[in-house]
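In structure tokens, one chain follows: the form predicted on its own.
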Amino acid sequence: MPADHTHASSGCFDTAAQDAVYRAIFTRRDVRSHFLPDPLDDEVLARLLMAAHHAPSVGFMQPWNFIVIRDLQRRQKVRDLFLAARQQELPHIAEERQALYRKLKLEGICESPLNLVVTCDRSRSQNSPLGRWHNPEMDLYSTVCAVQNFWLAARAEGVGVGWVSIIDREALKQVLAIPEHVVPVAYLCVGRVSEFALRPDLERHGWGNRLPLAELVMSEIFGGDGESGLKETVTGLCAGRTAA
């Protein structure tokens, strides 16, 4: 595990712990080729999977489970339904993009050493209401957390995560015999490659752009005026990034 990098007495990182911490932020990426065919060494698989399951939850529900799939028979019907699935939404791409949409890598199922399903256990917190009592959805946001907290440990291992969203879901259910009040969050390609891009793949093949983070922020309400000291300050970061 990571050596403690903490000041004790302000709780904060030291400098090299912050960069690092930004670092795999920054260089993090949806990975959909480049996967070498080693097997993921169990320790680490632990470690991600460790630093997912310390993800924060509303109330602590801790609905998460992680679904291990190494089978390729299992993962070559996984991929049949991504291109079942990615033919159905086929037509509801704008058609001058449906040329590019055909040409894009989406998924490296049966390419990864291994695939992992995150799911979210619904009746988990059934007996204790605290944080969804007003928002019911808070166990399914709580789940991509864990996914997050997953993808950056493995961005940090130098370990490739690529997430698959196009998938049926009730297939993918009956597929992995996932019971009814459990929902599939996030079906990830996971291992080692070969590379990390240095832009998302999407950016890279025109697909589109990251939004300036200036024009995101707003004061006190939606769509407020404001805060210019702070746009000035991120539009400079970012400019910082974009040259380096």
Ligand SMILES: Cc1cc2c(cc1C)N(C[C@H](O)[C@H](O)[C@H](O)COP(=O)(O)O)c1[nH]c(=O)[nH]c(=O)c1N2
The other form holds:
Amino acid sequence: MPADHTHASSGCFDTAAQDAVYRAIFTRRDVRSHFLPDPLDDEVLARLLMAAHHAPSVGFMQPWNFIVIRDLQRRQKVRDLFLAARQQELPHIAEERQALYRKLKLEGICESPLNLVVTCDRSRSQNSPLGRWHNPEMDLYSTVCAVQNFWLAARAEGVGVGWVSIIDREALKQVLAIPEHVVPVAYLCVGRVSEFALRPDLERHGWGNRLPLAELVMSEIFGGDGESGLKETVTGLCAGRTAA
Ligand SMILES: Cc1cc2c(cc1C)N(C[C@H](O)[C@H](O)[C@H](O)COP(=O)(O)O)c1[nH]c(=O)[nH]c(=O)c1N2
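If the structure you just shared is the form predicted on its own, then what does the corresponding form predicted in complex with this ligand look like?
Everything in the complex follows now, all chains and molecules, and the chain you saw is the first one.
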């Protein structure tokens, strides 16, 4: 690892470390174009996988596995699945948005030097569903936490990641010989990039905008009739970020 993080500690990070965390969060992008063909160093990939493996998981289940696909022929097969799935998705998109949908680049399966599938082994808790008895899908959510750790660490290492979900899951399982009880949660395109876009691709192409955070923060529940200034603070923060 770049630094030793194994000691217990209390309190907050110093300002530079805090900035680095927020920088990774705010500059992370879903990458579909701008992949460079250069192979990804095993040392770097190992660090990213280590970051993923330190995600929180329900009952400390750690339900993930990581399938690394470098073989181009296999990736071409997956790309064919994507193309078929995209055709199937199209008629379900609002008619007035279909032309834009057709133009969007929504994968970098063959352009990126490697693909990574993050899977969830649903049998790993061995009949001890701590934290999952009422909510059995928590193992899938845990796996998504691993994906996000990978994504943020990748950004810090200058590695682009793009998630492709326009793929028929059962067909993908067949192509990759994934066993019945294992769910492919995320299909990721991974590699060095020529640039990270400043804004999400879907925003730049007019598909959607970031929703105002203040509208998503629900009223807090207070014992008395107090109202906190949280919404105003959030609004101020958002205004500052927009201006920056
Ligand atoms: C579960 C899930 C599934 C997908 C995605 C994301 C997530 C979380 N995204 C990426 C998505 O479009 C992107 O995150 C948003 O547009 C916001 O952009 P940034 O990630 O901030 O760059 C995505 N992108 C894409 O090009 N093809 C896809 O199939 C998917 N699928």
